[in-house]
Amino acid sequence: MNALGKTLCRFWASSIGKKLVVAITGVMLVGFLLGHMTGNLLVYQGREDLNDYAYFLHHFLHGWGIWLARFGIIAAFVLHIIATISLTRQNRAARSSQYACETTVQASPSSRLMIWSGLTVIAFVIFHLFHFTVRVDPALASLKDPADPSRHDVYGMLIAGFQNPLIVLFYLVSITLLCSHLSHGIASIFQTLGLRTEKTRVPIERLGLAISVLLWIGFLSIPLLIVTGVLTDTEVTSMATPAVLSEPNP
């Protein structure tokens, strides 16, 4: 092994390592989050604006730039995740440290509730991954823009996957979990990086808890309205609706 593989695999090993890993892919979760918020909410302006979203996005760099995206959150996601447990796992074989034992104490309910919205939001990611980019309905995939039959409908995809109130409860617990996981999770990567002091301390924690409830009613907003029946299709009325769960997608 070259000097550079040794010294990556010395950063891992650490918690240091580890705790930098988990900070610098979690700000690259929480800006794709927003930037796939924000994206979404185009449905509010209708058909048109949404689906000339999506189709730039799947055009950009002549395609490649959504996969670019793709793989770059991916794999951002799954070190999240691996590198939170390994830190999950030494912080419990540490736990008859004294340290650790007043931590557990302090700790917030976000906090202890860490790894179980966790494990959420990877089945709720997995789920929504199958039924909607795969897209393994294929009443979703075979959606077309009533204006344009040569591109894919995520307005009426949006429209049709939100009709199962099983499907939006789904969504809603996942999304308040996810979000219950961003309002410790954004204070945790300042102070990994070093940028939180007793002084910036309540700033930051209520910029966690700002970005979380924004996300919150955003992602949720579209579901909830859509079920409801205040957001509808009305270009198609005669399409079966698929119990699947379904948003635009980078």
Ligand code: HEM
Second form
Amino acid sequence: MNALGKTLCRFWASSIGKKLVVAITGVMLVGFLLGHMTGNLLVYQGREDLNDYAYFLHHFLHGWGIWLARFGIIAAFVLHIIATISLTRQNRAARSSQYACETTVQASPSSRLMIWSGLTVIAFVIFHLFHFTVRVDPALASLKDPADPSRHDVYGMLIAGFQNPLIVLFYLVSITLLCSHLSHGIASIFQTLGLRTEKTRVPIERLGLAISVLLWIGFLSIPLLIVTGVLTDTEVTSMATPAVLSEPNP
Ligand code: HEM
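Could you drop in the structure for the form predicted in complex with this ligand? We only have the form predicted alone so far.
Below is the whole assembly, all chains and molecules, this chain first.
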């Protein structure tokens, strides 16, 4: 093995090396979530803006852009999970004996939930990819933008995809757990990078909470406003309105 390989192996074998991998991939994933949420909020600007944005994502760098981003996200996601599992095992093995009593007395509810919220996020991402990226439901896959039938109607897909209250409930539970995971995880990133001191502890915890609440509201406002009928398909409405208006009075 060459010198670089040996250094990487030593880095990975140490617990600080794995913690750094968790922290750096965590930063990448939070960055992706902030970008994804901001893009999704274009739904409030209307069909054209959201569909333009989706079209741009799929055609940026002649279609290579999205694949580069996908590769980066998948690599970060997989490394984040593997390093976390490995760290947990290493920590358990390092404890020569189990504590006589539970050691979670001072742990916050979100830190105790980390493993469960993490597993729910994995299940959610798999479901979400089948829902909106692979589009296993032919009714969602076949939607075409009314202004340009050569491209997919992402706006119509969101409206149709969030009509089912059970699906919305699943998004609600998963994204709430994801945000609980982040509120603890963001503070841990600062801890690993050595930036959490007694002085910065409170502002860092507030920052973690603020980012989590922002993502929670930004993501969940969409399915909740759709399932409650506040956000509707403008094309359907504008097509239905003349028919309703032209109905003869009884
Ligand atoms: C209610 C909130 C969300 C909405 C409305 C939403 C919407 C969408 C849509 C429409 C797509 C497909 C875009 C396209 O192909 O044009 C997508 C893809 C994706 N979403 Fe979300 N999303 C939400 C939450 C999330 C969350 C919380 C995560 C991560 C935990 C996530 C991760 C992804 C990923 C990884 C993709 C695949 C991107 C790709 O490779 O094409 N999404 N989302």
